[in-house]
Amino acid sequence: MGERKNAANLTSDERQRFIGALLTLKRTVVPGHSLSVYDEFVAIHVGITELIGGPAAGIDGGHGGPAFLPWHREFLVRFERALQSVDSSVSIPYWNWIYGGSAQTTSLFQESYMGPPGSGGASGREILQGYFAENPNSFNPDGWKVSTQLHPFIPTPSLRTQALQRNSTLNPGALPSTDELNNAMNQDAFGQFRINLEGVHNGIHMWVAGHMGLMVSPIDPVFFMHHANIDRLWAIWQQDHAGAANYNPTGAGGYGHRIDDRMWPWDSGQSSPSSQLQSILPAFPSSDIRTPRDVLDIASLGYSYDNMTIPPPPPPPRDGH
């Protein structure tokens, strides 16, 4: 599938190709489907939290348990394949938020890249410029609209808009600290590693906030760059904790989280979400089955990362003495 690169280091051409593929998926509706290809991924992410039938009923198979990591890994692989169906050169870049307010973060939130903070509309948090603004503009003549078919799954009334929303102040100083991250990466037991890393992950979602703060979070394309970094961090941890023995050895989490459980929606129809959600989801063939065991090795999935280390943070500036 290719090499996933640091989003801050993409060339201008790589940025344009990535954004172009995003925009194409957003405006492409498969005949007979009601949502765009892009928004179907949003619906899938909602669905994993709302299973009501089958062995995974009542279980969030993608959050708050061991399968948080393998489920999102498979989810990103599927999304990356969709991007590559548009442009085979594209891979999902990762947002390296580890060092807070460095250029690794600030360079992303520009109108010519992933868009600025929210700054207008009734909530004061709507994105008004760039590719992901609601209204057509020089960057995106179609505009980036939140589908009204997703509104029933948005619990916050002020976020049931067609405009993408984020915090009005993206304060780099409030990002998770390197100490918090290192506390996760230094865990030898998978269970504690996953809990700590998912906690750091949650902090990033709430830092961006708006739609990123809800289960419809893939509405914001920054979601995929954030989760690519989470996946990279798991892959780094796996370098010293490789193999099935180091995934959920206690069998925690309920159905969908154990190593050979089928992960919805790649489960041959074993589990199901609400009928309201089913009406907007894509169909998956019965032969399309994925388990956590299937995704433990990124090399076998055909992709890699340009950097598989976490270097120490740069030293603080000298005070001249």
The other form holds:
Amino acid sequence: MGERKNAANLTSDERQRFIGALLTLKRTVVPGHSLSVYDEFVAIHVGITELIGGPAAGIDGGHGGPAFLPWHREFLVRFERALQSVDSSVSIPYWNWIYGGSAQTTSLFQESYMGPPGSGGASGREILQGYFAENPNSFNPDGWKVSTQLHPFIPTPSLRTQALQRNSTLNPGALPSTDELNNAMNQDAFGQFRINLEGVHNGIHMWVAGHMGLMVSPIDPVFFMHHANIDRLWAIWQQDHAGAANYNPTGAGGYGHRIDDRMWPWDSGQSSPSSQLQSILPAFPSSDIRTPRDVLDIASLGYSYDNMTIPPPPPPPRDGH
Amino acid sequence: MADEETSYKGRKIIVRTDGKNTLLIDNSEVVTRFDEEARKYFSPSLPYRTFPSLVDLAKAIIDQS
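Same protein, different form: I have the form predicted on its own, so give me the form predicted in complex with its partner chain.
And the full complex, kicking off with our chain again.
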């Protein structure tokens, strides 16, 4: 599938191709489907939290448990395949938020890339410029609109807008510290590693906030860059903790979290969401089955990362130089 | 054991001690999840925050609404 690169280091051409593929998925509706290909991924992410039938009923198979890592790995693989159906050169870039206020973060939140912080609308948090602004502009003649079919799954009334929303101030100083990350990466036991890394991950969602703070979080395409970094960090941890023995050895979590459980929606119809959600989801063939065991090795999934280390943060710039 | 009942900002919070840890705010059930490894509660309506108790979760949901 290719090499996932640091989002801050993409060439101008690589950025354009990535964003171009995002915009194509956003406006492409498969005949007979009700949502665009992009928004179907949002619906799947909502669905994993709201299963009401089958062995995973009442269980979030993608959050708050061991399968947080494998479920999102598979989710990103599927999304990356969709991007590559548009442009085979595209891979999901990762947002290396580890270094806070460095260009690794600040260069992303620009009009000409993933868009600026929120600044408009009744909430003061709507994205008004760039590719992901609601209204058509020179970057995106279609505008990036939150589908109203997703509004029933947005519990916060002020976020039921067609405009993408984010915090109005994205303060790099509030990003997780290197110590917080190392408190996850230095854990030898999978259980504590997952708990700590998911906690750091939660903080990033709340840092961006707006739609990123809810289960419809993939509405904001930054979601995929964020989760590519989480996936990279798991892959780095796996370098020293490889194999099935280092995934959920205690069998924690409900159905979907254990190593050979089927992960919805790649479960041959074992578990099911509400009919309201079912009506906007794509169909999955009964032969399309994935378990955590299937996704433990990124090499076997056909992708890699350009950097599998966490070097120390760059020194802060010195005044007057 | 009796249900745990409290109020917050004029809203009624009930935690049913029925073995399922059902949470109600103003008598409406709130969907909750429990991370058994982290021993923390969360909710699909507030998914990226975790709480040590259902009452703390309920207060955050009320603050957000």
